[in-house]
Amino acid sequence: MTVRWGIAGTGRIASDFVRDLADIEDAEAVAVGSRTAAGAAGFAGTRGIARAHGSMEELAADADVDIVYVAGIHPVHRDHAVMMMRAGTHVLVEKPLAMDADDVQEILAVSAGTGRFMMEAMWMRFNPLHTELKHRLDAGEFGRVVSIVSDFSFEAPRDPSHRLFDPAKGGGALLDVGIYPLNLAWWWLGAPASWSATGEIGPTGVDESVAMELSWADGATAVLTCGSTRNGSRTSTIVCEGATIVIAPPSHSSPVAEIRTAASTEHVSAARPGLHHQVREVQRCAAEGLRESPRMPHSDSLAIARFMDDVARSLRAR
């Protein structure tokens, strides 16, 4: 059986999603949401989508919409996915899932009220490249992680209007991009016992640039780094007792890593990465009558959200 997909949304992350989706044999996009029924039919029209709603509450009572992907800018998030969920539609929210951790534990608590899954699209978690390297981490192969080192920095114009620098649409490099960083190391090593942070606060009030230090009661650590206005590494390097791991820019969508030992250097390719791979996860989970992922769950998006509040105080604490 086909599982009908919704997009709300008709920006850039939407359009990549739509040309991924079609990489699944059991899915397909069947209606979009715009703002206006202008944007929705041009975006259907080059899609090949059947149904263009001019409104996100006339593609929430679509009856024949199985799962929505809320791909909107970060502050409608909440209202979209809440609206999904109450109309009966399963929900995949791009990240981050919500504004702050108050916006999020509404999302959480409409999930378990209507029963709908929902799941934050950390599509790092689902590529393949990270998920056979969580394995073999997993299955001991690599002994206990003793460090991290990631970043996601790059060089953007400084436009007021951006998303990426206005306030009001979300603006900031730790929403946007920092957040990647943060679910590696979280992913791999849990929460951490202690951390502090310093960052640039720019000319529209927003984070253009933020490093964070974690530790871990093991004596574990992190240094993450991102940024929005200078090009950084963006690499990832995951030291171990028994290997270091070093993943390729851009370390969050990389299909290629090494694996560096005392006795030789180990080159891993995987398959492509894409925004599909988190589809097949979604699709299990829902017909399965799950709430969410054992992979992306609920408590690590609500603890994401939490420690990305505290690091933005601290940035503007300052």
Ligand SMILES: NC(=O)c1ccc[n+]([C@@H]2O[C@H](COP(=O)([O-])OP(=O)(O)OC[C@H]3O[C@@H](n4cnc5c(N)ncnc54)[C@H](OP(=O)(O)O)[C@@H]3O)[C@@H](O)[C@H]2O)c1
Contents of the next structure:
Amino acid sequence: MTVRWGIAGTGRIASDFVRDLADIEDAEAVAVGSRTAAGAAGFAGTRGIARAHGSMEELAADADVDIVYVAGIHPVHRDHAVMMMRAGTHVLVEKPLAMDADDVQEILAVSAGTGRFMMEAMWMRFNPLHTELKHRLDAGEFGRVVSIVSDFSFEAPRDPSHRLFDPAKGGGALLDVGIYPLNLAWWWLGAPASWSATGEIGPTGVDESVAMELSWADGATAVLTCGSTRNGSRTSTIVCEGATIVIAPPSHSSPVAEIRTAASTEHVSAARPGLHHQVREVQRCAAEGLRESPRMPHSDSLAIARFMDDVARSLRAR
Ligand SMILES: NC(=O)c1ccc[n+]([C@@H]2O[C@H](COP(=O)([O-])OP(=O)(O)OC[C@H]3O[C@@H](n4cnc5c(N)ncnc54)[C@H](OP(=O)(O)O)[C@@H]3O)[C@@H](O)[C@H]2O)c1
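Structure of the form predicted together with the ligand, given the form predicted alone:
Whole complex next, starting from this chain.
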């Protein structure tokens, strides 16, 4: 049976998602919602989507949608996710799940109350390279993780009206791209025992670069950086007791890595990354009546949101 997807938003990532959804045989984008009827009609028309709704309320009321992909700017994630779940649909919500941990908690409570599946769209965790590396780590092939160095910094034009820089649109590098190195660290090492952070707040009042040092009770450490006005390595290096893994840039969505040991270097090349790999997991979980995926659990979304709140507070207090 084909799973019927609704798309809440008509921006860049919504467009990429619909493109990648075409790779999933039992999934179809059947409806789109936008703030304007013209926006919805334009998006639907060019992508062969059957129904265009001129408001999110209309999309929520569309009874012939099984799962909604929440793809608007960060500040609308909470309201759209809550609205869709209350209307009876499961949701996949773009990262960051919400603007802060309080809003994440509200989303989780509505998922619990309605019994609807909800997952933050941390597609990195479902890309084939990341899945393979994590599987091999869990099988004990690399030994214990000793350190992680991960960067997601890129140079964007400092346009104060762009969502990256406008506080009203959820601006800031940490929420937008810092969330990837943080997810890598959480996924491979769990919650850290202690941390410190430094960073720069730009002229629009949002963080433009952040550097975080994390440490774990077993002695593991991580140095995680992100930024929106300067290019960085966008590489992830994971040192384990038995091997060093270097994920090529952009490491959150890379298909290639090197696994270096004292004796050899293995070149790993995985299938094409994309937004569709997470779709298989969402559909599997929803079909099995689960409310969350064990691969991107609610507890990680909440813990990372709390961590980002703490980092943001520490930057403002400096
Ligand atoms: N997974 C990834 O790799 C990835 C990549 C990029 C972005 N994202 C995430 O996806 C989300 C959207 O990013 P994007 O780059 O697609 O953004 P975008 O193109 O700037 O905008 C997305 C949509 O948000 C809605 N929107 C814009 N301004 C709004 C406003 N002032 N009030 C209410 N809604 C507004 C619009 O939808 P309508 O006009 O249809 O209402 C717009 O098309 C962000 O949360 C971002 O973190 C994820």
